[in-house]
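As structure tokens, one chain now follows by itself in the form predicted alone.
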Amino acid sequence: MDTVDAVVIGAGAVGLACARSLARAGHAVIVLERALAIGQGVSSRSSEVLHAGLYYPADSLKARLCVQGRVQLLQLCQRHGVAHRLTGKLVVATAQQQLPALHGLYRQAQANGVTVALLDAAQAQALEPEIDCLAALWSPDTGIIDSQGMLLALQAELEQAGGLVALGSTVVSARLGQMHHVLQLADGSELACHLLVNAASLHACALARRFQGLDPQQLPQERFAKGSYASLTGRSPFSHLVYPAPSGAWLGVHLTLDLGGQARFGPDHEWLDSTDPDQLDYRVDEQRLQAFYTAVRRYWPDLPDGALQPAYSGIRPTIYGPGLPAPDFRIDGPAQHGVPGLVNLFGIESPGLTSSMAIGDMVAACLAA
């Protein structure tokens, strides 16, 4: 049986981060993807937005995150010439019942020490003529990223320092030890470690059950959040992100920019009844587009009858259920379970993307201790 210092589990953009920061720190790392190309779940279906970090109480994994790893992103991007473009962005009340949601996100956003501005209707149309508001928040710093150039420059990063990626490479179960812990590969194969990093973002709650050795007690239950995107037919009018004010865990129906300029809104928010990744239907409901209608002319009245086209869906691998409150990121090291030399990543979504290589440094200083 073979024996590696370190797996990563998953080659997304946090699996891809967090094994690019071990082999820095000087670990011999292997990526385990069961997929035959790197990215190819939930990080090929986001919004591809560079959150700055206003929505996340302060102190939270997901502001300090995010926060730290929008620069190492945007540092990333220089290095390797990533395509990305920070357009900035609009958080809009089209009610007066939206205004205090809107004054809570301004100082949530300052305790974060993100830079934001408040705007009367005036000054954001000024920005954004078609939008109709009572006041904005504005957020200088947001900005969207070609997610798959990121994933490539982070894989390039991780095999500069040694580590590499295996594709078509399920693992199935694991036996956790002390001094090393051994992986059950879907070939029939094992792979022993002293590291071990479980990244497998949609599949992670479940393949943590199958850790022998781990007190399955201590375990999140996985639920499963499909969000659907429409695209907009013909040129767009915006230059800007436009989100409208936030209510609880979602932040809404919102205008996004690819970085040839073509708008698309979404997501919306559909729990699923099914926790099996391999079970999930990705096609978008073109019925769901009347209530994206609904949504966006909240903000911009004059969108066009039949402008909307369905586009993508992503899935959202959360942690909590309908009418609770989102919860923090789950960064499971050896003081939370007693596990020396593994880390459990539960519940990564938004701002997962942007965090990514926040999460990463953050794993690998959580295995050194």
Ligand SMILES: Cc1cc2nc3c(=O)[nH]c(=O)nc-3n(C[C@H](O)[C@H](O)[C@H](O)COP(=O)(O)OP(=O)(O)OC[C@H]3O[C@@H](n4cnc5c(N)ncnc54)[C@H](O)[C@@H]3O)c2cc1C
Second form
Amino acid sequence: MDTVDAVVIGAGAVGLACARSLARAGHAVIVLERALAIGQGVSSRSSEVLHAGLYYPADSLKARLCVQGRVQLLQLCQRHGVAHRLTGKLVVATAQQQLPALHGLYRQAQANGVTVALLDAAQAQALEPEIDCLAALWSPDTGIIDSQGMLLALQAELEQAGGLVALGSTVVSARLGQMHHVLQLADGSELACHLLVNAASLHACALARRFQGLDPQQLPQERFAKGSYASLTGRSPFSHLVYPAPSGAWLGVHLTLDLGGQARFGPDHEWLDSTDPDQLDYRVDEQRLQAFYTAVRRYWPDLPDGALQPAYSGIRPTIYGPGLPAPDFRIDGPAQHGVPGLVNLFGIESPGLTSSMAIGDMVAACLAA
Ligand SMILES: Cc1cc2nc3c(=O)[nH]c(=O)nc-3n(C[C@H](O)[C@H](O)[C@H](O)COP(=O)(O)OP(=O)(O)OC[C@H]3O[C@@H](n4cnc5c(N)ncnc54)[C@H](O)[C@@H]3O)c2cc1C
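Having seen the form predicted alone, could you give me the form predicted in complex with the named molecule?
Now the complete complex, all chains and molecules, led by this one.
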């Protein structure tokens, strides 16, 4: 049986970033990825937004890692010429009862050390003339990024540091030990490693349940939520991202732009009954478009009939259920589960793309301790 120093399961943004950080810390790292290309999972179905870190409770992992990861991603973009743009974003209140949430968000952003400004309706309309709102929060540090370019840059830095990615390599289970762990792969082979990071996202909980030597009682229950997008046909009148005032754990149907300036709306939020990551249906149901028109017209009343088309969808790898507040990222290291040399990553939903490099550094530090 071959032995490597460190294995990361999953070549999405988070797995690649973890592997990069471990390789830069001097470990020989291999990333095992079941697909035949990197970034085919949740990372290829996001809004591609570089979040500034407004929403998350102060001192949470989401707040801290988003703020830190955003800076690291911008530096990665500069080093590798990855396309990105700091578009800025408006969070808009369109009804009196949303004003407390907007002011709450202002205070939360300030507590997180994120630059924001409260705007009145005229100031918001000076930025986006088509927007109808009572007040808005302006976040100049929010932007968009070419996520595929970002993944390639992470892979390049991983390989520069001596790491490698093995595609078409599905991990089925593992036997965990005090000195090393033994992975079973779908082709029947086994691989031993001293350090193991489970960054399998939608598959992470199910996979961890197949790790012998880990207390199953400590594992979270996965629950998936689909987010569908609608694209705007024709030219977008917007040059900034526009979000409704948040309600509950969901950011609401927002307007994002791609780097070509094309606008899309979403993701909406639909709890799925299935927790089987291999049985997910990514098709966008045209029936959902009516709710998009209603939601978007609250802040863009002139959205023309027939202007929205079904686009794509992504599935959130959540570890909570309907009606509950979104929990923090779960980064379970030896201090949490007692198994040396193992980190499980659970519930790495938004802002996971933005936070990925900071998550990578935290995982490497956790395994160095
Ligand atoms: C709709 C939506 C919109 C989002 N928008 C944003 C946004 O705008 N900004 C932001 O910061 N974040 C956003 N996020 C969150 C962000 O996309 C994710 O947090 C991030 O991409 C997760 O990366 P990952 O590497 O953990 O997962 P993934 O990209 O899913 O990678 C996991 C990898 O593991 C592989 N794998 C699974 N099981 C195995 C196995 N047994 N063996 C080997 N390989 C395996 C999979 O094939 C996959 O490639 C969004 C998420 C969703 C769902």
